[in-house]
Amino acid sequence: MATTSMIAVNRFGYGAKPNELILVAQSPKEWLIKQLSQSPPVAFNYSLPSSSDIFIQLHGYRKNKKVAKKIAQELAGKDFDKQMSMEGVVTKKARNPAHKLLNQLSSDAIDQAIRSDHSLNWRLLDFFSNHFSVSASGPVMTAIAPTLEREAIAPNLLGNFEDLLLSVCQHPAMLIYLNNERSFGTNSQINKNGRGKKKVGLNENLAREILELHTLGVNGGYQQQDVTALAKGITGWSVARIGRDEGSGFLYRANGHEPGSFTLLGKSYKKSRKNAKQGEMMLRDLANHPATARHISFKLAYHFISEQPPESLINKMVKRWLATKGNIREVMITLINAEESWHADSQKFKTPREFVISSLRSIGDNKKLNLRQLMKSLSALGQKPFSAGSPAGFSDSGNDWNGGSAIMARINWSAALSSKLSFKHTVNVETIMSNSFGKNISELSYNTILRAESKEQAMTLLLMSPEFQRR
């Protein structure tokens, strides 16, 4: 088995299947590329409710609970403590659905990358999901934030990152997450029919992090005012409410558009009160600035290859991603040509996530999985989906992810894994370390997990060796 067919599926996508190194052999990197063509290049289960059902769903539980309150008010007179307890009976029906919504979303796009034969698309799903992080925190966030991957990124995986960003800045779960929804310009029409009543004002929240984390990056050569003007040029991009404005998702409030020309980078915006034009705009221009061909390029090498990557290879992404304006399918097949993508070395140290996913794939049985366990131990394992804590997302290095205590928990899930696996009828060991590794594991290995006192403890060094713990 060549080692380049191991590199492929691990390096690249979620680790290999049962009997898919047979196939990748045949042409490793045509077999990767092949995954990029892919329509829609990953796909989910799209009977689960939209961001748009999910509004409607909170709206709805709202309703339910004030009118819940009412009764037990009217039910319990003036005793407060009555009226509290009369409350918690009448709302028992009233459950706020945020964290189950959280819990199908999340588990079926894991679900979806264990089972998938193009598991670089979910890789590189999940890369940009991590790019542009939001947290599920608050009811309204709990229930949404999966749905930004499923219905902004998704389908611009593979285009021009010009189209992924404005897809991403104009979608809820991230106007919301950044408090981007009632950004609104001082000078707007809202603040001048708002006299005498409390001010809404300018927040510069979702332009920093589009600046220092999505774009440009920290060194990305902007400034203060840089900041500013770009908050004021996406000023009026909000959210419409159920039941108060008409339709769902994404809605420009031009009354809340700051007006005038503003100058970004050192290039003037012309005013537009009628669209979001002008947000537009600075975001594409901004997609397509040298600097962050740069920055997202390191980070996609990075990612994938080596937490140093070299610079020539940085520089061949740079350029593929200038001549294609952004285009993530062409910079993406780049990085699989070029020869620094194939070193020996499985420099890369496995997060939670694809520790959890490769695991999964390699035994290949997946026909009763428990969602509801897979999601308690993304939690045990410190990476539970959305839950970053910040715009920058889950740390990249395997530094933050190979700590004593870190190292322990993946011990006790790979042996609680190995302990509800059905050796006797099913499960051969030796058969899956030759689907996930063919003749690349080393003889120390090899020999150790041959040599256990049980298959389930040597199911539980396989996971552990130091070849599955790298990619």
Given for the second form:
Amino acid sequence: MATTSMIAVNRFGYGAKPNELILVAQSPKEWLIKQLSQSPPVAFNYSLPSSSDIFIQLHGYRKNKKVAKKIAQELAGKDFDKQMSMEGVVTKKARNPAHKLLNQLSSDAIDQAIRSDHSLNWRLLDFFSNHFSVSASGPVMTAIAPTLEREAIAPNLLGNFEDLLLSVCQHPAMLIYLNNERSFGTNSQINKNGRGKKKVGLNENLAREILELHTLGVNGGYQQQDVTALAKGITGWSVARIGRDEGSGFLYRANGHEPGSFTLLGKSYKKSRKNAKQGEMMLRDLANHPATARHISFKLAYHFISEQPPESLINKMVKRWLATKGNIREVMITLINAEESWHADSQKFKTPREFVISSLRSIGDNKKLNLRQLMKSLSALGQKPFSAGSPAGFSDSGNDWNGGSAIMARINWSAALSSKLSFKHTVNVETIMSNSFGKNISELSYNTILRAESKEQAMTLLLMSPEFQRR
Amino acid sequence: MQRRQFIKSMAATLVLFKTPNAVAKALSATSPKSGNKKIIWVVLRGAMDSLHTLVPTFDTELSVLRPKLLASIKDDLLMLDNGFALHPSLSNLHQWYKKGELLPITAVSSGYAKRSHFDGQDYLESGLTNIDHDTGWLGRAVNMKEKQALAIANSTPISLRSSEASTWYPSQLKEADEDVYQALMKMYQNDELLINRLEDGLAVKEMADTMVGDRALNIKKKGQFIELSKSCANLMMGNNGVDCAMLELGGWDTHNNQATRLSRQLKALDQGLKALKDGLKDQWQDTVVVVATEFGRTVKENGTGGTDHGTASAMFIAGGSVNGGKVLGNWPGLKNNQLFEQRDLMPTSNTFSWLATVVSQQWSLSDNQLKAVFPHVDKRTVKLFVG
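For comparison with the form predicted on its own, provide the form predicted together with its partner chain.
Time for the whole complex; same chain goes first.
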């Protein structure tokens, strides 16, 4: 049975940092709601490269590689094997920057979440980053996947959902991940000019996932013709190519847009060749559709509160959503103020990401684990950032994370972390226990931890205790 | 003995004695066996394109609908019968076919009518008309016949839920000291979920230590399908092995650049299945492998060298005793009026009816038992196994 401060810190946040439980105790709800006024809601290390910087880096890398190849060919003549080995020598210094960027950017987010005083906001960011999941596969996506949450989600995190949706769907990471950057109308100008040489056409991947995952939900009442209509509405939504001096970021290619008016969910959207307006109008309406309000309210309640969220709670959130044009901050305040959100039993099993972040918060010193180890940890526990592998993102269901094999991996990870900490001098398990749980720990867990045969083992047991595994 | 009790007693044993051989003995002494008939269920996540895998070369519409995609494989296709052919990457499956150990089935669908991967996969795994995330068709069959099942995954996939299936996945982490497990067992005594999962994890760990070992496992390759298949075969071998296993392979959602991506994917599948057969040795004779995906893809190639979400796809049944060497299922045709909603391959048979036939023939399920596994489909009359 948990106290309200314990609930505030764990169910809504990423677990207690040292002394945070005491700080929260006075007014847990206010502590949470105040975080939603934080500006900016989350802050990154902005000295790391943006998606535009990354495109420039990747372009430079490819160019260098080409030059290296040419030099190698000239040096080695027609001997192919020699060419390959020369190429190796010449390109040695030009490393593909993608993996390093992925690690830097995604571990920065985790690092910030561990140290943050506003971990509710980080939970919310991670929720929407997973809602709009993009995967790091292939050199371009590997490098830019983590920029979506930094550039499109974070700035709109506490605003209206329609702005968030639009910003995400016009970000290069989403456009490339779901293949919209080259989705063009069959009757577009490009095809007419192409003289039949190089026909292009529609790719409905992004449109389908917008309807199924990002807005209405799979049972939201759309049909195949709606998918096609939306796909046509967003034809030409593309990404600028650095090598062709097109600048960087979102680029609307008017000559790739399918001409005509299209009917989405019974409403007709006028043609707009000159700008991206047609698709934008479609997205704004989708964002404010009652099915979207319900789909995302349900997902939020499922994520924060319980895998069987009460209908009354969802209804409150939907009502607020529709009254505020999908204002995420307002919907979250409704969630926090609802009595249904404060049941005393912890019903959610932490995901690996939640588990790792809350573990490191409880210890209060994340220098013990460097950022590379952080990424390795999440990979070993099955939730490496940007590797969900499908646009549905990682599962939010406990059953997908608490299998026998997964529990064994968590034990191993906890033991490895515990052995890394230099207990003898710096870490006091009793203090960490009090920081993490206050009085919210069963006698059995408390005694088992205290009676462990070493400090390392005690720390492992603390992290693996039923109270720490759930929120 | 019920699976749960069995696992519990085994976990207790191993915490006390901690010798792998004792565990192996415990397994062989208590495991309920009947003829050692094994089932391996392989789910391809992302909707595999059947027209690029089990290719109907005889259908003249194919080159019209998919000029680029067909051209990329046309010259190297591996011919089967009646004008069907396998993708060039499926060389092992092709040999199985020639030996009569493979049954490709064309134009199948689970009956799932929308085109969502995630919903479609849940539907395929649950095997009910309304998706139930807590019970899967294979889990129900496993329960019915008191089989031991194992998912090669971190947590139990829907297919095996409702049974006491274990999970195993190669660990990238150094193992904790044994005494931690004992302390955890004590701490979890009032927590049913955690103690069950811990016992399960321990039991499978011991089994894997004895039967898989770390010898063949290259750390970097651990998660690859071929490595998982090798381990899967090891965990099924002999009298100590499990009766039923589930493997998953993602990466089939080929909206763009399909020719290259499917060459790679199908090669991974082909080599993984070969590794399964090689690892199973004589056991292959008693094993059936079923490979299926949530739905198929559009018959027409899209604007980016790929295909979008469709309806019917193909599935494979393989094994040492499979009455193979022919293509099953009816070909619906690719003319516009023969397609589903004028865009997808039309289903001509139901995936579950084939799955029902496989389980009922392999594990001798009575009609009543089968009804509990698949309440809404009937098995087919075709004899899937020789002898």
